[in-house]
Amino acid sequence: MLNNIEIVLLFILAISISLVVFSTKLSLQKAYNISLITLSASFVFLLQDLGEIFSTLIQKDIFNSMLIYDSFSLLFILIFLLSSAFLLLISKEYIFDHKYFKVESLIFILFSVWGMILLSMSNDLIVAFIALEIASMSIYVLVGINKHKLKSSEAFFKYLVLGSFMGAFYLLGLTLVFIQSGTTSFIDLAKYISTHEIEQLYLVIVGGLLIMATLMFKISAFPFYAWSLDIYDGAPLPITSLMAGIFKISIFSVILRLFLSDYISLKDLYDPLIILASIFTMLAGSFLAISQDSIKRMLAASSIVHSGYLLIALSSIATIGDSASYSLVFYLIAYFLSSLGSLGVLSMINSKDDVTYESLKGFASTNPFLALMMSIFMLSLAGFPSSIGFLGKFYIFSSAIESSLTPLAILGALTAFISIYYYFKVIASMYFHKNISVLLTYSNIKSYIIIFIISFLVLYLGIGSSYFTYLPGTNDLTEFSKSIINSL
């Protein structure tokens, strides 16, 4: 396992490289290469810890136990680094083809990833807020990077105002928790909650609700979901991938740590709220996704539905604990692969206008490879058998049934059935209509390779591993999910 000093130096290195990028002598190509090398090298550097069960406080005396490096945070750090590197590789032609992507854009991508890493390692409410704002502020800027497009500027303004407003909720909740418990540390707060009666925890409970509201906003859960469509739509496609796939996973990393370590003893109070949020999030997201003509807006709306599925697992944790936690982690991996792949395919389409169902008609005849890859990702997002998305939904719905939340599982299955309409509509447009598509695609071979790798993982981790028993597969991923939860 890496020692604490090496972990701290890794963060310092990431910041230093980001600051070097400010040099006016650095071209976009050089900045791109530095960013990609940094993310890839960091991933390889941390990969040696994979498979170990460990938990250590980073420089306890210096950081006062505010940062923790364990098997749980390692998984999320690896996901952030790998997915960000994949994102840059897939979107290379998109980035260099659009003039509004400057050297500074890559700085903010690095800072956003660094904020997500810090968020997954947070062991204190204050550090979690700082990490959340580092990631959020970077994404605010990236959303509005195309300042010549009204839709992009509008998305930036909306996200900045709403995000800042919800950040105030977090600070108010943190203040209430500190006033009553005298601490913001996850470890000390867990001890305080477990040793006091509920009548002595009113401020801690209300503070937890306010913090939950901020985190629900970040994952586009009900009733804080309405902003996501316009903001995801206004952002450039690579940034939409960053928000919908990678950033959302980072929020669940801190939700899981906070819920499992601190607020699990108050499950009877919070569970009904999580269940209600899950129900309305799935329903609202489904209705929004059905009504969209833009593929990008449809995927943004469907990401709301997937947040609802994840909330099903979160609500099940209160009853069956570890089993539901494993399903949530597994589904996060499944969603990350499918979402990154589908939005990655869109970013490989050289279209000056938005990609719609209409413009995709006949796309399979002009680019059969990308059409096949997109079909695989759509099938996985819909939960079609043989894909990793199917197993993810199966584990979540099974956890709900096991925890006596059968009606919630049935509703989840119903919304998954509804999703077949808008996901399969993409496939139908590409394959079952005459060739009217005039969409051109970028020809970067690295992008095609990464898309193929992601689609292979989607299928291999779904059903393929049963045919190659001598290779690591789904069972190993499930066992790994269990082990990282145990590290908490």
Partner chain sequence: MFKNYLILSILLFSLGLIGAVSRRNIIIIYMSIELMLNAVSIMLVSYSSFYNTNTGVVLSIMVTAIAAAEAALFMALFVTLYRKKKSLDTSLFNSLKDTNATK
Given for the second form:
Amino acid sequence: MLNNIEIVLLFILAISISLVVFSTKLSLQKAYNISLITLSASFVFLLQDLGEIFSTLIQKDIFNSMLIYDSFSLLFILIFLLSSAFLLLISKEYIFDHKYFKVESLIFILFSVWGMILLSMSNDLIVAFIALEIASMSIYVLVGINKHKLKSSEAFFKYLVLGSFMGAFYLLGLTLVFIQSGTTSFIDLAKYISTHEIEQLYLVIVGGLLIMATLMFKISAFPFYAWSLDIYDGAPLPITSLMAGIFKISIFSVILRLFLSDYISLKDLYDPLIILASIFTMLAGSFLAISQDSIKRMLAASSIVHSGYLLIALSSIATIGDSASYSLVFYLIAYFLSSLGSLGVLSMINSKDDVTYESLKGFASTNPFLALMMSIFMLSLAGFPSSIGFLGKFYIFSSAIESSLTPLAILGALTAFISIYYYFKVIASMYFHKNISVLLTYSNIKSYIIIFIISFLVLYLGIGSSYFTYLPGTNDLTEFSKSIINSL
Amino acid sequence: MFKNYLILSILLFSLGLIGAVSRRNIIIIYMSIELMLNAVSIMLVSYSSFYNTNTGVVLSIMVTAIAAAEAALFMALFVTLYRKKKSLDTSLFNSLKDTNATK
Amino acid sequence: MLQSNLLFYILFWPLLSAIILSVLNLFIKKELRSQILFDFLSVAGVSFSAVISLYLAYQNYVFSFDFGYNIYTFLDLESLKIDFALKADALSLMMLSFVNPVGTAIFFYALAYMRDDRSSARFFIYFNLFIFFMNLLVLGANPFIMFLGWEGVGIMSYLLIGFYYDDFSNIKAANKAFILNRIGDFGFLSGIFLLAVFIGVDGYSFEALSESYYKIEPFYLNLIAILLFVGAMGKSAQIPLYVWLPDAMAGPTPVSALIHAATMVTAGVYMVARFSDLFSMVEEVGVFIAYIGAFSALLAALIATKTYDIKKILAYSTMSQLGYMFMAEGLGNYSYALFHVFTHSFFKATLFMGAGAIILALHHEQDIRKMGNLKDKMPALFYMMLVAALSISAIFPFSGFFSKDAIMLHLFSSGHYLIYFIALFTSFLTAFYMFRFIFYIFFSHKRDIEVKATSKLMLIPIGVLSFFTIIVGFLNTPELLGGDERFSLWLSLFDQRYFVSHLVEISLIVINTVFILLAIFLAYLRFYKLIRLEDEASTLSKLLSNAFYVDKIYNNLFTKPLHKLSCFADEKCDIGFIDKLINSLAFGYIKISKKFSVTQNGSLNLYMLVSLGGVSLMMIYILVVLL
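Instead of the form predicted alone shown above, give the structure for the form predicted in complex with its partner chain, please.
Let's see the whole complex now, leading with the same chain.
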């Protein structure tokens, strides 16, 4: 018998393949509806697995222990499905307005989500790499989907070249690990590392470091952050939010699994690197974010800063373990909500040119609702109290202090303080400047509703306790994040 | 002499690395990256052959498959970029950058 | 107990009046208002409270019931539990029994006084809220609730002084009152805070506190007493925090009558009496308080003799009378002080309301030099004010005689003769300036002055209060005159009593009365037939008429240096240093960030090189660590 996740994987795959087959005959509208239904049906279908903590290997006779389905991956899978459905809903008008979005674009989105699902379930270095490549190759194509625009093609070019260049390091690292330990499975690798002296692990250590380099590239950590501004800028807005809001989270899911299961016993070796990386990531990100004029580039740069915060959590995991890892999971949820929302509002603004601080002036008087939503997302990204972003930052910094990484927490708070400058600049230009912004004629009510739902979640989960006992609140989310860590 | 094969593949990988970083033609960059992947393949295959296991060969097939997928994307990239500027020089493609960057 | 609920209603009715009035004021346009409804709402709250207060006071007086009502627990910590509780014992009920009735009289008077004012509704909102806070102050069962009321009446006083906010000088006066009261409040707050710290564990209500005062070390007990008295200084306008009171007369006259004469300014006296068990343990502080009171009384009386503003004369006289009360409290007799509070509220309210009526009749003229010869034009008012003036001058059988004479007797018998002589001289001055006031207004300048008719609604409350001025004195008839000091017995505070022979008592009364009659005679000689204006040639009179230049001294001593200091802090420290520092940090950051964007020059080869550099650095690190 197949279990739920296998059904979902096969379902999405089947839908994608049949979309490929029928791509010439289907209209964009139909393909859009089908992909939306696929994603949301899978989401609803998987909701029944919530509850008990569980951990099963998928098709053990075929895949051995390569794929694992547990509560941890379930949370991430739910996030991918939900947020990609939200993404499609928010950017409906964008997709239909721009002629370069075809049926194939939706297929690629489905494929990338499929790859991300696989990535969060992978329990083997080679499966992780394949899943990573499935997701990123789809995104390479999506970035360059507007083939008539130089910027889009250029982003495609840069992302592809850099991605495959860094991917080679992953493969080299994988090979080195494999040559020494004779295995690529996370479980066997963990056993191997814990049973051998450090002198016998040189290749595993170096290989692990190379793998880390690739993963750091994907989350745009220092010193591999350089691509992200250009590529986020060049990509169409829905794709940017796919990259920034969803893909990054899937990378973190595999990092967390890899780090917690295998390399946790080598933490003394890796920890200084992670700490240095987080320091420089936060600094570099905030340097870049301050000097941007375009909102999209600013959000790209600020997503570098957020990676820095997540790296703080990662380095405190090395010291105090599980109690810090739930802060990472919580922050991921906070970050995906706020970045999806903010980029979604940007994609609704839907102008031909870049949205800059200049062009947002007076936005609040012409589009009060969207301006309010944008302000909420900005507050959450800046970590303002009573938004979910504040709680996420609070958990991360407190776990950093708990693991005696206080200077790191202080630096984090400092960059969060600096981030107020560029986030509030958006609010200020929307509200405190005279009207030069044009009225949007954006009529899709569903997009408004989704944006409102996301902003409601941002505030509701940020208030801190569940006011309605029958509705899950922040506490339940925190408890849930804690429990899924145990399923690893 | 597995060690010799190891050195060979590391040398090939480094060659690819240097080529990828230093060359400006996109096709040559692509070839360099393929060289890096092939170096990894050689390493895996030689490991299999010296230690009598099939896993390395299987992994090398995986690597080749990924390289093939990348090749498909690169071919598309060449066409797209060539249509834009009638050239494949990387320095021509720098319209995406910080406005403050001085160069 | 049903009657305890009544405590809640004392607070509730004025608050309800204020709320309904503010809602109506917001939503009903001025032209559409029903005058009767607004009038009813304005006075209903305080009238109900007055009836309840008198009833409860009667119950307490006859059956010695104490009432308590706990609304809810405000704060529950391990070391401190504060209830939002009300309590009415004899002391509170005595206060209530004049605050609310006198308040009611003044409210009715204010109805007439504010009739033509465009924002009379706002006035009555404030007024009702004031009554609410005053009752809260009096009824508070612990220092915290008392402080809430204390601050509340302070705010209302501020708002009402600045009621005519179009005039900048009124705003200035309001600010002055508010700021000086802040200094006092700081003392009060520190005092009750120290109490909470030292003995808050054993309960924070007044009863619980009074049982554990002995646990505090004497030094801190003294400190607490002084801090509390600083609070009283601010609210009751004693040296050195008195300068706000004369300026506070900028508010409408009913405000001066109710807040700055009859009720709020006596809150300090009430507070000291409330802490009487604490103050009776620190005699040195008591003597200090008595001297402050004595000098305040003297200073104010001296200034009053040369003041020409009709309301300011009364303001200084209020301050002077408050000085008497503090003299009595400082030397340990709280019930005499409170009895003077009681009688004072009647005659001072009469005087103020009379002054208000005259001001209105003379088209907002406040200078007594421009008045005169009003006896024939407003005879009723003349007799009422005469009664009050005789009372404040302590002439038998008016109420002031009983209260003030008891204080004088106590001062003399306690053995602090300096204070007694100051009090005696002040008493002489009091009679002098009061009759200067009367003669100036009603007799001098035999010339014709145009007078507007005074409405009956105004005269009746004045009449009622002046009637009470005559009789309330008999509540505390001394033994000498066949009484048994019922009032003091009722309050049963920690009074110190000195027994002196009737001979001494009689001679003191005679001396005092002779001095007062002399003063009245002098005032008659000087002012009765006065025609030309007083000259102000002598330096002494100049000094007096300028209130000893205290305002100027304060200005030069405190305000200007503070202003200079804050200017310095603003210009040099803030703009010159901190702003510059922060700006340079921020601009430096932006500069760095502009430099940093060199790494984002769009060149793929650079990006790859940087990534390669990153990998190499990682490798070098691992080499260094492993080898």
